[in-house]
Amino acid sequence: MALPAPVLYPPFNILRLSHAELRVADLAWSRAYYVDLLGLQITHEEPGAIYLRAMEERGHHSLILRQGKPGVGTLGFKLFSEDDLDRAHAWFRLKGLRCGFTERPFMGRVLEAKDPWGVPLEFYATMDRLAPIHQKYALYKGVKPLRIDHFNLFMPDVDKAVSFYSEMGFRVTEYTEDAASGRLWAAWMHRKGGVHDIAFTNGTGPRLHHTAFWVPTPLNIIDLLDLMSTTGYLANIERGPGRHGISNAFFLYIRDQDGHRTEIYCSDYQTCDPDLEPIKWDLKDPQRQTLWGAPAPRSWFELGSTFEGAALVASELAASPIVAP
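May I have the structure for this one chain, in the form predicted together with a further copy of the same chain?
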């Protein structure tokens, strides 16, 4: 199958990914991990939930931790305007997908919707705005997270996922093809002008593979590794550090005790040109994963977080040929 043509005038204008809600078994443990260790800033805390933002974000939150059965509550996206929100509503209804307006704290109108695989999405145009803290350097700690960068999802049929998200205006920047079948194995799609706001990887899904946060430089990632490995978080380090072939970003993958994976990420490239040519990678090229050649561990290919209420479907494609033994 070929990549779908980019949809340059989508039915509604998604600006960027915005936030995720993670359900966690032990909020106190997760607070220590995301706040004290990683350095996200608390913007609201109540029994059962903590709202967080990264250092350069002015929207109220980019991560919600909610006490509960481990899983993913929602993936949030910011739209350009309230009109876009109405257009999104109409579009999801036309598609016959579940959707409806709801209330959320700290946000204006919120459209809840499910994608065809049952992934819980939410769209909004207005969220409470907070005063800047990016120059309050005394608050920086941990890995110095600057902003949420992207979501990555396991999907049982990446071709179909890319088609669906293309219709919403996401554009492919890089992709991996399974040469044998000619089918997509993975694709990276963006709205905000970086390599991705959302990516899809072949596998049993839908599941959230990871949420990524952008940090200033690779040295912040090295600092985090030193910190994690000497403060009891050694087992939470999963993969990296390394340079991705795809995206060219410097990365580290870590997993919390509920299995939620976070990518610490920096230094991809600008992609806002609508005539940007997607870069194609071969599934058999180990440098697509890590430019320096090290394969990813098996857990990285197999483990992810489930979405509440979404039934899992196995992929028809074979597993990745390149896995660390």
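Alternate state requested, the form predicted on its own (shown: the form predicted together with a further copy of the same chain):
Below you will find a single chain and nothing else.
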């Protein structure tokens, strides 16, 4: 299947990914993991919820931890203007998809919507702005996370997911195609000018494979590994360190006790030119997943976080062989 042509004038203007809400079983454990270990900063704490940001972020939060049955509450995106919120509302309604406005703390008017697979999305134009802390070096700890970078989702039909998100203005930067069927195995899509704000990987879904945070250097990842291995978190290290062929990113994957996966990530490249050609990878090329590093464990291919209210669908390509890196 051919990639959809980039939409240069989308129906509403998405600037970037913004935030995720994760449901966690033990908020105290998650606070220790995401704040004390990884180094995210608390911006608001209340019974049942913690709001966090990374060091370069001026918006109020990029991650919400909420007490509850483990899963994903929503994925958030920032729009250019309030008018774009209205345009997004009209667009989702024309698609016959569930959507509606609500008010959110620290964000004001928010459009709640669901994509065709039931992934809960929310869009906003204005979030409370906080004072900069990127030069308050006494606050830096853990892996020194600078900003949220992307989401990666398991989807039962990557071709359809790419087509739908392309209509919203996301552009493909890299992709893997299954030569036998001509269908997409995975695709990386962006709005902000990096390799991806959101990516889709073939598999039973929809499920969240991971949320990624950008860090300054690969040495920050090495420091985190030393810290995790000596403070009781050794079993939470899932994969890495290594370097992906796709995106050229230096990576580490870790999982919390609820199964939520975080990628710690740096070193990808700029993609803001609208005529930048997507890079195609052969599914049988082992360096697409790992340019160098240890092979990914089976858990990395099979486990993900579920979205509240979204029914899981098996992929038609799920029987295709996993090509180990």
